[in-house]
Amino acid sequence: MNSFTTPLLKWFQHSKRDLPWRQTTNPYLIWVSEIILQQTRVDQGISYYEKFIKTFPTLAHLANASFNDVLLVWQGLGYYRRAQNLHNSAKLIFNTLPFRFPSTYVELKKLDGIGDYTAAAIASIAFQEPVAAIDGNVMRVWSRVFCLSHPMNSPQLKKKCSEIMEPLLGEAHPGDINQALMELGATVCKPGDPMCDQCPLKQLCKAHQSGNQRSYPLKAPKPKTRTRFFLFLVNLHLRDQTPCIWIEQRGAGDIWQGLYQFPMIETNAPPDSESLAHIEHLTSMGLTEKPDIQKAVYVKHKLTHQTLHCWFINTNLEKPLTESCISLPMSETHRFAFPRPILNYLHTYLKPEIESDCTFC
C-alpha cells in the first residue's frame, strides 16, 4: 500500500497548512483544536483556539475555570454545547483520572463530545494509535479515489473508508497519514472543485480517470429545518441611577445552553400585537402598554439546522419575567456570554441609545 501512502505523506510534508495545533502533540491542545474544528472552518478556529489557549493554557486551568468564563471565551463560535464538554471532561480528566489524559481511543470515546473521528484524531496525532480518523474530507478523498457508491457521511461509507485506511496506518506514522488525508480533502480534494492537477493520488484516482470527480462523493439526504419564533423583551431601566436590563439563562437540553438572554418567549407562530397581549406571561407582569410588534426589531438567525425569526420589543414590564431574571448593569455586560443576535442587539441598539440618552446620563 505504499503506493498511497509515500506520495501523500511527501505532499503532506511540502504542502501542510501552518497551523498552530500542529506544532504539538500535547494531547490536551490537540483536543482543543478539534473540538473547535467538529462545526467550524479552519481560518474561523484559529484565531478562537489561540484565545481559548491563552485564557486556558492547561488542562488544570480549564478544569478550574468557571463555565461563564468559558463560555464568554466560546462566545460567538457557536455550538455552545462544546464548550460544555470541553469543560465537564475538564474537571473529568483532573479531579478524577487523575490528571491523566486518557491516551487509547477508547478511554477518549468515553467523555462528552467525543465521537469516533475525534478519538481517533487525538489518539493517532497525540500518541500514535493507528487508528482512522474519518471526517468529511476523508470520505470524499476515498469515494472519489475508488468511486465509492455510498452517500455521504453513511456508516456504509465510514466502514468503507476505515477498511481501506487499516492496512495503511501501520505502515507510518498514523497520525501523520490521518492529517495528511484530512489536508488533503481540504485544501486540494475540495466538493465542488477539486484540484486534480495538485494531488499526490491523481494517478491513483479512479474518479479523476474517468474524469467523474464530480459526481463523487453520493450527496447525503439534506436534514430537515426547523422553524422557530423568538419573542425576546428588552426592558431597559434605572436601578439606583444605574441603566439596567434585564437577563435570564438559558437552560439545558436546547441551543445556546448556558448562555443568556433577554426574557424570551416562544409562540408556535410569528407573533403579532393582539396574540402577544393575551400571553399570560405578559399580562401578569404589570404591563401599563400593550407590546407593540410593528415597533420590533426583527433578526432571522440561521443555525445548521434551526431557522429563528427574532423579535426583539421594548416593553415597559414593572417587573421580571421570570424569578430567574437578574437585572444587570449595561457597565457589565461583558462579564457574560450572550448568543450572537443578543450580542448583536446589545451593541447595535442598546449600548448607542444609553451613550446618547441624556435619561441614563
Second form
Amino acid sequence: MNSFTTPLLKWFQHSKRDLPWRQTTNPYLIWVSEIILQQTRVDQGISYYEKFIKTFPTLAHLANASFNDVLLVWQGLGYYRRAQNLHNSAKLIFNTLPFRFPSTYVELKKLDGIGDYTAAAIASIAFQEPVAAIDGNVMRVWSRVFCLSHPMNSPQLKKKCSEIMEPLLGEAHPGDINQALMELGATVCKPGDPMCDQCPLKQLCKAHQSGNQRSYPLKAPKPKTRTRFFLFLVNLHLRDQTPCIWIEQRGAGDIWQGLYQFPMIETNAPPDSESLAHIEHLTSMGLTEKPDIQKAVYVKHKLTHQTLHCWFINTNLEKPLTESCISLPMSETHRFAFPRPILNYLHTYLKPEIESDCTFC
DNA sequence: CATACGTGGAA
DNA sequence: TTTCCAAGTAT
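Having seen the form predicted alone, please provide the structure of the form predicted together with the DNA.
Below is the whole assembly, all chains and molecules, this chain first.
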C-alpha cells in the first residue's frame, strides 16, 4: 500500500461529509453534481443539486426538457453556459442509439462542458477508472505537500499533480482517492488557514514541516476587470387589464447568455445628460416623458472579470425597445430566468409595487 | 496560453 | 467596504 493513499483513505472514511451526491453511484447524478460544483462552493451547490434532480430525475427527463426550463432551475447559480452544455450533452447521449451513458474518461471528455477534471471525476467515481481528478483543492494539497512553486491554476501545477497522482491510482479505489484529496483540500488543507494538526498527510508534508504551509500554493495573478454601465428601462404597463413588463433575452457572446432582462442601454460612462438625451431620442418609440436619473435605483454588481454599474429607470415606454421584446405579465415572471441583479430588482421593487398600487389591482 | 464566464460567503 | 476565491471549461 502507498504511504499517501493509506492514511488518506482512512481519514476520508471517517471524516467525509454527508453530501447528497455521495449517496449514489448513478453516473447521471454524479455528472449533474460535478457540473454544478464547477467553480462553485458545496454550500451553494447543494440546494441547486436537490432542485435539479427533483426536476430532472433521469437523463431522459433532462433530454426531453426545454432549455428554458433547465435555465430556470439554474437561475442564480452563475456560469449559465453549464446549463446549456448539460442540456445539450443530455440530448446527445439520449438520442444516440443504442442509449448508453459514456463510461470512460475519453468518451466523457468529448461532451460539451466536460473537461479534464470532470471527465476524470465521473470516470473514477462512477466507473472506477484510475484517472486523476485535479481541481483547485487537489492542486493546493500537492502544492503544499511538495512545496511546488507554480502558481495556482497554472498548467504547470496541474501537470505536476497529474504526475504525482498517476502511481497512486493504480491499485484500488480511484474514486475515493480523488474525492479524499478534494475533501482534504476543502475541509482541512484550506486556502487561508490550513488545519495541519488534523491532516492525515502532515508527516509527509514539506510545507507543514518547514512551517510554510501559508506560503503555498503561489497566488495566481488577479484577473483584469472592465467596467460597464447598464441602463435598464423598467416599464410597468397594463395590457388587457393585466400588469406587464417588457423583457428581452440576452444573446450569445456576452454575460448572462440566454437569460432575460429589462430592455437595456449600455453606455461608456455613468448616465449623464448625453445618455439621457439618447434615451429621450427614444421618444419615437413611445417614450413621452424624460426619465429622471435621480429617481433611478442604482446597483453595483461584480463579476469575476467585470464590474457592472446598473441603473433601473422607470419609463413610460409604450412600445417595445426592440423587435425581440416581450410584454410579460408580472404573474408570469417566475417562468423566465433572470440574472441576479434583475431578479433582485423584480422582487424588491416591482412585486411590492404591484401589490400596493391600486391601479394595478 | 491567457482570458472570459456568476455568485455569494468569509475574512 | 473590499478582497478573495470555490469540486473548471471553452476558445
